[in-house]
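Coming up is one lone chain in structure tokens, specifically the form predicted on its own.
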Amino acid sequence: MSVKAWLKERFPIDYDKFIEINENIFIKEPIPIHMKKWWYCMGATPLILFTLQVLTGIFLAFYFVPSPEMAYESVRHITQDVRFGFWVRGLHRWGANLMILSLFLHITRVYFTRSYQKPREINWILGVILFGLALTFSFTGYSLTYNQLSYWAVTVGTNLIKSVPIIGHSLLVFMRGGEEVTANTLTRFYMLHVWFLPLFLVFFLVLHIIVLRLHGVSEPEGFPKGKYFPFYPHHFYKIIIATLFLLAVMSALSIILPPGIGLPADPTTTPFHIKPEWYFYPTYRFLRMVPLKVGIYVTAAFLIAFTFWPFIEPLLSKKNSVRRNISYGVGALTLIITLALTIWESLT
């Protein structure tokens, strides 16, 4: 009996059916002309990248241990000890930064094309809280290590929240777990980064495939309506390629700017200067320059704005040639600043 006749016989589905619904669904996928461009095909990189995270992580995990006591000792033996422990801690820290970067890049492509219009308002909403799990799984993540500069990096940014309106308090204490940083906020972070968000990613994801599937992906302007090429082998061989060339950006840098270990947390002694990771450098940089309180509520005013553009940007005028300049320029004017107050507080 072959093994198809055999599988058949305990589950009786039909497979010929099977394989032929999956050929179209990702084989024979059609896949606009456009995406033969490299800018425009990378909305992968970002999935490509939380697959190696979830790799790594699993790897990292077996050796991590979740206490203020052993925390920093699990990491310094993982880095300096265990085989290929640097390369693995190195490709999840790189890793880390690069899905921040290809997701800004990405969202910035997806603005600057407009492809967030109308049917597509909701796969924008979809991709700006992936943006922010992804932001807050890189903050959780790098309080892990548990050395000085991620224990009080971790103090100042949950120190923030404490000015958010009316729910400021109660949302500090149930991060920390209590009034200050203690072993219950690193035994959260840990359940955050492990568990939590993972499952809230992996759910957004979908829906945010589910959706891109559904609607199809946007064809801007310039290139020829409706011609399409299939998923495989141009687009399927593009993925490999820019899974390959990851790996060996990750793994280059690994090897030349390893990630440090830095020393352990102290909790009576500050450092003399403490900054977050460099994705938050805009955030943090604006709240330094004015009142915090102002601050929080100019950044939130932002992120709900940003959030909902899609239904924002038609309520500024009917007509589509100014909609498309306002559109530009506001999202122009946005990137510069983003720009500039990063390199400001990098130089700082």
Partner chain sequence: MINEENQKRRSFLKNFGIIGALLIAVGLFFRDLWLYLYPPKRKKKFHKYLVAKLNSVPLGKAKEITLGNDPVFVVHLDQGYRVFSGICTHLGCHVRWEEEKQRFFCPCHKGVYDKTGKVISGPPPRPLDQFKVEEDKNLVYIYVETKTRGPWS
Second form
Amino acid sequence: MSVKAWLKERFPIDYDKFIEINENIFIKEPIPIHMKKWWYCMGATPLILFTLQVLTGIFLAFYFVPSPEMAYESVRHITQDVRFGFWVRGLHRWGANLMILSLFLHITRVYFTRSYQKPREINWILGVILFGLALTFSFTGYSLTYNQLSYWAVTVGTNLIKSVPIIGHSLLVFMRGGEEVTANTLTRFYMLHVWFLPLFLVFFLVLHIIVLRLHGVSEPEGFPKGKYFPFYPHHFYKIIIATLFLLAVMSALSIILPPGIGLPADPTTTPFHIKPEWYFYPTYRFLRMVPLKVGIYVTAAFLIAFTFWPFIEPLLSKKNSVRRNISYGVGALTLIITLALTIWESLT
Amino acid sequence: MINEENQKRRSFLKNFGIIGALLIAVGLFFRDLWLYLYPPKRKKKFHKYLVAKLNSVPLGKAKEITLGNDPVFVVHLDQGYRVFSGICTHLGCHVRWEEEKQRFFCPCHKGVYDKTGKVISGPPPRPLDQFKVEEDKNLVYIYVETKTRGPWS
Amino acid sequence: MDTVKGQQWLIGIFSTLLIVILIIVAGMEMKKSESTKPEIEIDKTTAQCITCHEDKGIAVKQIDAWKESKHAVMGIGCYECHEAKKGDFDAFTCTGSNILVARHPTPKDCGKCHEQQVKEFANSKHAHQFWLLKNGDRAAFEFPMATRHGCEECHQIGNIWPDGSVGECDACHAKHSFSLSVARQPETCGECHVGPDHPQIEEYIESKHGNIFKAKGKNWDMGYSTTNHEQIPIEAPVCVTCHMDGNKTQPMTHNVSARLATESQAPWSFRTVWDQEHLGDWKKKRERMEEICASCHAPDFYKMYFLNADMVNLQYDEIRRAFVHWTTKLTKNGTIKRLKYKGKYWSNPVLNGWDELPEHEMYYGWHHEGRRFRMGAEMMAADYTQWHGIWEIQEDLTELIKWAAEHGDAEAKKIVNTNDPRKFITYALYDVPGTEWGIPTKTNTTPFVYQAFPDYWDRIYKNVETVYKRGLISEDQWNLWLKRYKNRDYYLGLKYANSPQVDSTWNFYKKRNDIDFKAMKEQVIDLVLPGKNFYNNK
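Taking the form predicted on its own as the starting point, write out the structure of the form predicted in complex with the partner chain.
Starting with the chain above, the whole complex follows.
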């Protein structure tokens, strides 16, 4: 009996149908012609990076010990003792940074090609949720190293939550597992980082891709409409190239700029210079510029507007050209402010 | 015809090269990840450890000292100093030195070793473990494996 | 590159790139070295000491220090050093036990393992009893309670113990960690080699060596061993680098006298004869020191440096000769008196005495200023040779002569009353044409002696030739001096003193000086305040 027949008996699936579906969904997936351009086809980058993060994350979990006594020491162990530990950690650290960077770029591209327009509003919102998850991922992951900076980032970060109206305090206690930053906080962050967030992220990621596939990739203005090419081999190759490129870049970065281990967390001494990771710079700078309450309300308002922009935009004008100009204007302004705040913060 | 075959060969070589490079890259990547899971074997290092002064153990006598919690016997034989681990090679009980009989005796299963550590009778499968001995001036040192502190060793 | 073929090429290219980078990663992995602290095994006796001491809270920090020591790793516990036999001078039964413990492990105990170091130390001047052999007189000036935690504390380094051994190892090797880094720290030497009479630590910090150490030394690992004839691992030397540590050619030694050629702490500077039978004569000792210098410097530089330093020592002797002339003369003719009690003298006209000014000045001119003058020149501490050195020595001598004149000495009166500047040089001179730092051009156009005495260099020549013939400088040094003497116009820079390019630079600053002076004159010298002098209303 052939292997195929043996398998067919155990898994009574219509293989021809399966292959057909596979071909329709993946191999022959119609990709609009503009995606032959490198600038328009990198939406898969965060996905590639996320996959690599899962892989390197699993490997880091082999050695990482989430306890206040051992967290820092185990990160040191990984970085200094374990074979290729510095590399695996470097990949994970740089993967996280590049993932956020690629998401920034992806969002900017989607916004300026206005791909969020009807009927794709929901997918934009899903994207925003994914971005929020990715940031939470980074914040929780960064905290696990349990060095001075990460410890105090947790302290400051969770303190901010307190200013959320009504539920602020209970949210703080929930995040910290008590009133103070303790071992509970560390295990909670660890739990979030390796269980909750991956589950949520995968769920929303699958939804994001399903919705994308249901509508097909949006075709921006300025390209011939209705022209497609199949997913394989052209786009498939692009993903392989991107993967190879990203691995090479991250490996190189882990040699040139290896992630340090810092000083072990010391709850009794706040370091002089305490800064979050670069992707929180705009928010951080802004919150320091204005009174805390104002800052939090304005940030919340921005987040709501940002999330529901696909629904807000049509209310602004009936004329497409006006809407486009407003969108471009608002987008450009947001981009400039974000960049300015980031640069400002990184220079101070 | 010839041209076509040439082209075929060339494109075969090209594909072979590209797929080869790809496979090597992926292979290297997973090799490194695989090695990551196996902590490196440390080279065993030894350091000198003072066990006795030359004249403090008379000929034919033994001095018991402790190394950590384990007994160690410094025996002064005609051939010079020998230093034995006091752990029975059978099941790890602590042996004792019986001076009148010039032998080591393990009370657990009646293992008997002579003064050079050789098994005379009883169940021990091999002689007592010996340390490398060095006499420096009027002091006797043994070489002890350097163990390190920490949760990873 | 948007064609499928182009993408295939890109896959190939990036695969290769990734391979290369992964190989570099693997290379980094190979180079990684691990450093871990060895676990210590505590034997039963030591464990007993530790438990009891920790229970009672007695000297527990010393236990922690011991745990950091190499002794702890090597199984050298408490009793290996603190072992005592009944009747030992320092034996006592440790409270709450029946263990006989030695309170003071002595060099004899250390020598059980560190035989060579103890022997070398005992043959060094650190172990010498000079301060007691010549101490009688100053004991009249300072009483025991004052010196207990004074003189005696530092000179404990050469203590003679009841067991006959000499020295105090932990004076430098701080117990109980016996850390090499601590022993090597310049401040360890500076615990004693400090202050007005032998400011070696201050001189070291003033030197380029010390400055580099201060700037960068905190990142240096000072715990290295120098017994294996390896290159000195630090960028600039600390005290022990030159005086004790080994290098590629020199063995490490605990005999600090092995590399010193001159007794420049003594009342008279002289070429050392300390333990000649083992260490060789002063030339041999100088050679050793030069071998250490050679780790970093060219012979050209350090030979010249030493020649200048040696000449400073010889010059000091000539100045001292003047001091001794006056104190001996004044003692002989009864102007000053030696201290005397029940037929025994307690001061010495050529060494000390503190109650009369000439004796006092002479003592300072040797024990304080005289040492600073000489040691500063040996250890690259210009300010100690200059302002804390020769300037004060000259003042001492001038004061002494003034005092003699006031007390009726005719010779002194003549000196005091003359307006001839030669009166400050009541002794013979040495000189070396130029410095090891380079060729000056204008510097040597100013000295009084160069201008006043046409036969100056002939006189210097005869002096230097004499000390060479006496063996106070080596043939090498004599030749080096001769070479400079013959080309002194070059080395003194006089050859270039009036060249157009030097003159043009010189004139630039001369003009600046005129401007400065003019400003000073206009701002303050010519200033007359209307408020007048309160004393005479002018």
